[in-house]
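Only one chain is given next, in structure tokens, and it is the form predicted on its own.
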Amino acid sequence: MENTASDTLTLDELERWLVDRVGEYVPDLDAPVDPQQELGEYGLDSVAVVAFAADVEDWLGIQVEPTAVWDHPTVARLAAYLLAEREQQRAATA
């Protein structure tokens, strides 16, 4: 896994990336992680989901609340608003 996330990432990159982090966190899934599942039925609880979140902010290099996970509840809606997110952090400190 690379430390952080290229300049030029798109949002099935990201996408693949999120599918790989929830199966760390679940490593039990009889199947691979489906993007347009909702996250909470993986059984992540609220440990995994701020040590997920930090992990995403880390990859990214922007903020992540937690409560993303939530409100964007599926890695694919996750991705959407994690890539929105990471552009406007980054104009707004341009």
The other form holds:
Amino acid sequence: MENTASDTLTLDELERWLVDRVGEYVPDLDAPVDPQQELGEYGLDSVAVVAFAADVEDWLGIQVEPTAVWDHPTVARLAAYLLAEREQQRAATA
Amino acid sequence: MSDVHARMEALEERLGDPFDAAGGAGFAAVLTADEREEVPVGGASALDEFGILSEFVPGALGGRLERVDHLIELMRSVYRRDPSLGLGHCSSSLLGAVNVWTAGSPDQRRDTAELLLAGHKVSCAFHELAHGNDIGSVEFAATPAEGRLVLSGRKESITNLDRADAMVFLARTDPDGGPRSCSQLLVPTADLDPDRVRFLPRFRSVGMRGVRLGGIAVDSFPVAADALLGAPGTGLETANRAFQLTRIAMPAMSTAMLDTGLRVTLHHMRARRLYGRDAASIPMVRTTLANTFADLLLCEAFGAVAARSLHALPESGSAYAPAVKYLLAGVTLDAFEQLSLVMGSEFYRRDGQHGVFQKMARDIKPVGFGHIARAACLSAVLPQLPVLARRSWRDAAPAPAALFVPDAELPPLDLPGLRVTAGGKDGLVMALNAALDDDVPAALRPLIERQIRGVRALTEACAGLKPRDLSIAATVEVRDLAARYTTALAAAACVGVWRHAPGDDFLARPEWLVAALTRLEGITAGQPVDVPDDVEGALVDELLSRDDRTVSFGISARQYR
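Let's see the other form, the form predicted in complex with the partner chain, since the form predicted on its own is already up.
So here's everything in the complex, that chain up top.
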């Protein structure tokens, strides 16, 4: 995985990254993660989410509470939230 | 609010000398009550007169809870006499209340405060026997219907369920599961409809026999939607944050049982001649006494530092709290085993002047599984390790001195401000490094250096962990990394306490720290190591002196009645 996301990250790119990353947490998938499917159904439990949220933090360079994954439990919803959150956190520190 | 030290003395005075056979909260009364599976009436009324439950209510709500380390030390006066009284009459109410302080509305917080200030109990109905510590799988349901929530299901093995004035339930509000599927509800007992709610017979237990463990079966009982604590779906998150306090405070209160176990063993050995010499001078006895004293000190040092961290480093509570629970429970349980060997047949007696030992040895057991089991604590720490290793363990800023100094000023406790994870922030473990900047005694240097090397090795091992290694199905080797982290934290806490102790204090001397770090190395290695010969004498001397002065054996060395 690359170290950080580009400044011009698109929603599509973010979704693709999340799909790949979830795949690393859930290694025995038959098919790529469906962005509309709840992450819990893939076995990404509340324990793994703690480490997963930290990975997302490192890559996006913003703060991400694990509860964000609880509140936006599909890749599609999480990507939309994270993109908006990234813009907001950047605006706040600009 | 009266000064906490004055309150500690007042509480000791009310509870009286535990060795006084006529005392209402003395060991004789405690043992008699225990045989009846009750707590001593005299002890309970002394605590009520003292207003003990006000100690669990934050100052902003009219209570006396300002600092977690002070609460722990105060409650040790109760636990050292009778842990059933400590849990059943006092601290079990904290389990429910912390959730209210964390997530409750202003009205819920005020109502619960009023209830505790009036001496009424709150019950925390989370567990179900079928699901153990997997509280996310609870079946007790709160189903929305016509603007209300309809409760159905069972809760079992819950302290004080049949005599609390309010109960906090963890209930399933979303049948689909997931971390947002559970909610908490605060329900006054008076509201319960006897046609729809049935209390189950009392559960009987081997230890903590005076604690009333009950159950409840609820059949379609509607409550108002404003019974919810916080937003729907936040029940597990609230528990995760609120229980950081109790997972530190309750095991830390329990160390007072080890104080009593050690004291009774010491009394027995000092009064006895074996094989033509004083029993207390037999090498195996002396070593066990010194080991246990070191264990008690390291447990209390870690407990106090972690309690203060809730004020000073609140972002790290999600890592420190399960670490405290895991380590303190393991050490105190093992220490009791060792003391039992020294007590010999006297350990097995239910009567006589040392009869309280067997009660303490039974009552200590739930520290390993009550509230949350040791194994579940490691599961809570484990997923945090890679990010802690990445972000904190290489070059952390020095830990704030207030963590290590009793009564140094601390920020106020902010329970709603606690976080679900530490986000890789750990300001404590690298306090080990700071100690080497000083003119560290020769006996300590290699011990501290080995701890630092241990953290370095842990950092490497944790940085290499793969996501799939971190789940509940983690291997023994991986779970051991979490266990190693708990001993590293405890070592850092001990080193900090030693460095910041006033010059004339026993805790400023190197002997106890040599002993504590040696014992921690043994725990890390899975192979107990006795305190080194050259510090054993200093520890035993201090122990005997404290016993003569009726002073506690833990880090506060507080005057006992």
